[in-house]
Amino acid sequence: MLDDKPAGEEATTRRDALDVARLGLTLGAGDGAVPLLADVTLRVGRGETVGLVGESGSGKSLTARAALGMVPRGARATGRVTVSGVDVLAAGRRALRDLRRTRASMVFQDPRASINPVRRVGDYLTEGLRARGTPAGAAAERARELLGQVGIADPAGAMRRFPHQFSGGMLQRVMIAGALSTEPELLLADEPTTALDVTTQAEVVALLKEMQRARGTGMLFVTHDLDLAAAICDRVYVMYAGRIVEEAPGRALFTAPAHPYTRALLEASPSAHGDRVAIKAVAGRPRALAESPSGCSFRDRCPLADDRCAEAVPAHRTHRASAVACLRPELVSP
């Protein structure tokens, strides 16, 4: 659990889809300088699907799109990311766009926002495709493929449409044919359901589920919705303040969480399994990493914080099936 492996240990690094170790981001230099992410480390193994969950603004988004290499312009990124074998960060402008055609792909939050509007569906699907060399032919076939395994109906007819005539959620299947088209190791989904309805939601998830299994692909899934995170995660990462704070097995993390953020996220989320309980609001508003507290990030916001909180930033340390950044993990789930 969060531990970093020796940068030497090439064998090990190879069984990740994903392996990401200390990483920190900085926006800017000398005294106006602003830390968005900070020692967050996590890896996705091959065929594994792991959860990344927390508020708005704690950093899910950016530690995905530091896997492709997607950093805010001006960012100086420290520490290691590393997908199927290649070193992301020190990675040039042609070894990320090989690395985004056939290692890894992103499945975004909103599918109007990352598909050309002004290009044909069958354009956007068999581009990846023509620039690895598969001949227009065999690239527009499988496009059409694609687009029947992920539930289009009229492949065909769907390649010549443009994306304004696809719903919101047969747009998201779109999206879906296209990052699966490479075949890829690694698969980021950035909130992929955020924006659908509950039914469509499930079909999504599902097929993202098919897909991941057919293939072996590890998938970093990224959500605010804690109950489908315990349903489909082998293991979750918790985030707050651009930090991971927890790290647990799907199911343990939710019926014994160790982290108090952790605790108060389950408590502020509606469940529809077990008994009826109040849902309780996180006290205080989220923070950033550049205006977190001294010492725990969360302490302004934790009703077991004290004195010691403020000290140093807490070490990840082993309670029950948690990795957790928290010095009295015992009160929290005892």
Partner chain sequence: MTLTIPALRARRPGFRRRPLGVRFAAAFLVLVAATGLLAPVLAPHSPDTTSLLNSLAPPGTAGHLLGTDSAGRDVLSRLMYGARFSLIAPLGVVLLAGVAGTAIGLLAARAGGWVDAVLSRGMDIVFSFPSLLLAMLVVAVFGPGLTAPVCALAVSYTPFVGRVVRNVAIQEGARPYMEGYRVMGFGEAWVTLRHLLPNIAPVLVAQSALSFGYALVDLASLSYLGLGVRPPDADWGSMISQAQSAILQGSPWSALAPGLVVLLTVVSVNVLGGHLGGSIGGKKEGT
Second form
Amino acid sequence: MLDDKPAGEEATTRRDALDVARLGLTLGAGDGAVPLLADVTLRVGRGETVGLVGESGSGKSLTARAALGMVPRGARATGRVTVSGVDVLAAGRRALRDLRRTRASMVFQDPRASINPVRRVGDYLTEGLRARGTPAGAAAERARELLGQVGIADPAGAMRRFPHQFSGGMLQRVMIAGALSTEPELLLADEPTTALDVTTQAEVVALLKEMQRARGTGMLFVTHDLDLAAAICDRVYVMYAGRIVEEAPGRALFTAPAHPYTRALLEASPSAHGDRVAIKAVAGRPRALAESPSGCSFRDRCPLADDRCAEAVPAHRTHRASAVACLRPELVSP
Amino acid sequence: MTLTIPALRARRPGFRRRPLGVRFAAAFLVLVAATGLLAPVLAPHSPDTTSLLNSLAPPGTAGHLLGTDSAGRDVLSRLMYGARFSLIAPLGVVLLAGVAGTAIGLLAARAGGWVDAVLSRGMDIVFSFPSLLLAMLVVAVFGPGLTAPVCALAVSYTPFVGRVVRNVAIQEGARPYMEGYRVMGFGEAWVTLRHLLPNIAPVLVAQSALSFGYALVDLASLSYLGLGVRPPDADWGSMISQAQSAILQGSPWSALAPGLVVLLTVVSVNVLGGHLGGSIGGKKEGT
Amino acid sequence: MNTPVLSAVALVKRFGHVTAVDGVGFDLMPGASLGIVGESGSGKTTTARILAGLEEPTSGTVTLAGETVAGQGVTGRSRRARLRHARLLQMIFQDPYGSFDPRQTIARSIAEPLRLHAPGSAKEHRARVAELLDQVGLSERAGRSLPRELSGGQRQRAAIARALGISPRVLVLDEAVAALDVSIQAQVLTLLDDLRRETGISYVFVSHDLAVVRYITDTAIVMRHGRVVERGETERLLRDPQHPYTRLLLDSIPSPDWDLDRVARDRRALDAL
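Switch from the form predicted on its own to the form predicted in complex with the partner chain and print that structure.
The complete assembly is shown below, putting the previous chain first.
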């Protein structure tokens, strides 16, 4: 994977693409302060696909954005976020711009909302390259090449077209081409297929995986779809109410969930494959950190919870293949 | 993924929480309306008592806080009485145009098709006709007074309201709850009047506030041209008009005072209207 | 009970030159649940809207409880016809955020169709609203709330309560759980399942999600480009899909053994058709 890199760079790229350590995020200060994230620790290795799964309010998108130094206005971040060795939370405006231009890219949920509708696709793609000093001719050549790689049939023609002339799936391919044009070490994909049809989702995911594998890019794949994450990710983090409650290899998460919330999610989602099994609904609704109970955030919806769960936020412990924030994971999957 | 945190949900701001400018604007308008209403009690003099010996007294003269005009009438008293015409006439314009514009806008939006096309083009035609010119023509036919210009301005302001109502009604009408009422078997009229209208009302209020400002200026212009209220009644526009000669004589205050009041009133109404319009966007966002 | 409560025959809907629905037909038995599966542009939502009377079919007919409510021979909609249609069939929309008048409390929104369809005293209506709220698992407090104060799942329950108030024989659900979180989606699905068992209501469940359709329906039709490409019992469709498009849909659903190469093969097979 790293064969085509100059030898000097190889040593530096050994480190993780993304390293988040005890990230906390609080909006406002004093009595009115609203906590958004607490104690989020995760890492994405080079060439690794890591899933970040959660429901509304879990803080999964906030976490992904924080990795690029995008925190909500008025929010205070604590902890450490490192992207390819750059301390994102401490970095200045210039360093952040530089980081986004060269080492980390993002693909958003709605391609139509994240591309300027009155500019041609070619301009969009060459912009980033030109900003890095690539001459116009070479940038256009590179853009055509990328469009071809993401499966756009007529790259030269596509360069001259406007975003509205593409379908959602095709436009998301263009966005992926744009995100990869700078050869980033980290790709943040925030629900990149949620707005797409099922069959298109499969194609776009296949493309993302292939591009990422070929380049050795680390990918953080943010999604609400546990099945999707388990299907394509090497490791998956499950978030609930602004905290990470479980980390496990994709497959293990599916077959032997260790956190009651993970199991509840799995039992709540109907499946199109295999035998038909009844689904089990979880009582209550997903919470944000600010409205969650003391101790374990999930305890008010958890069938296994007792008084001990209210005492403190459970520390992460190892249970089988998982690192889980639960006092009795052995009751979830023995 | 949107983040919903109840603690952050914007509450409806009370008066104290609204911006300072908005509070000033509202206070000023209340003051003007109150003095107009209570003019017979508050005014230090009769607005029509002339006193040629005491003409063009400067502001601050004993008994004449804002001075007198060329006929020796007390400027403050005339301002107070003038507030009645100056506020009621544009209010009449706004109400008439509001009712007509809302009716036409709703009809165009809900009926669609050729009805919409005819009404919209009709509004375009009226819209493109200068409102003052229309008012002057009407006054030329029906004679001066307040009724003719108010009606004429109401006609030319109707598309101003109608277009906005049509656009927001089409937007609001496309929301699923509107279709839901159709599926539940409710008639078009019920849905439009009971659900659509209340939901676009804030836009209507904001738009009316803006029209009020324009109407006040237009009516003042008409009065200035001698086409509005007839003497001895006076509104602010006719006061400015009558003070013209005084300006040339080096006594600008009898024109300045009503001019300033017109300016402040229009600015206040626009500030308030803009604020009402702005707070609508905020309300819609909340989830 | 061998006559269908709802039949659609050869429905066609054209918008200008675009044919959105092209010869769609099906029967729905009392107490049964039919899925309409498809992706965007398949015509599934247009079909649902024709059933609900929100679109006029270009040709074809819709028959509800033995009476033709849309299509040939039905011109104009009198108040009587409108009310009758509403009493037989109700619809739940996808967007839980826009399904209610934002200025009215949930209880008032639920009471409104009651007043139209079931005349009675204010007290009777209040009691019925309380009963309906309870039936869908909402508290009285939720009833006193404005729509924006409720979560998406609560709003979707409220929409179901409102529709049930009219006691329709058919409920058309257009992507009714698509916008909900997984844990909430499960709550609404189990609620729908229970309601059907208790009341014998029939569902037309429009969705892009085969897994959800499997849970909530007995039979299903698969639509693509306005046409029905496959129909049958839902379990059979999933276990033994005949049409290449159904196969593509099924293989496109992520699972631990997801095979993206197979999806690509399905796509080629479909394109070769």
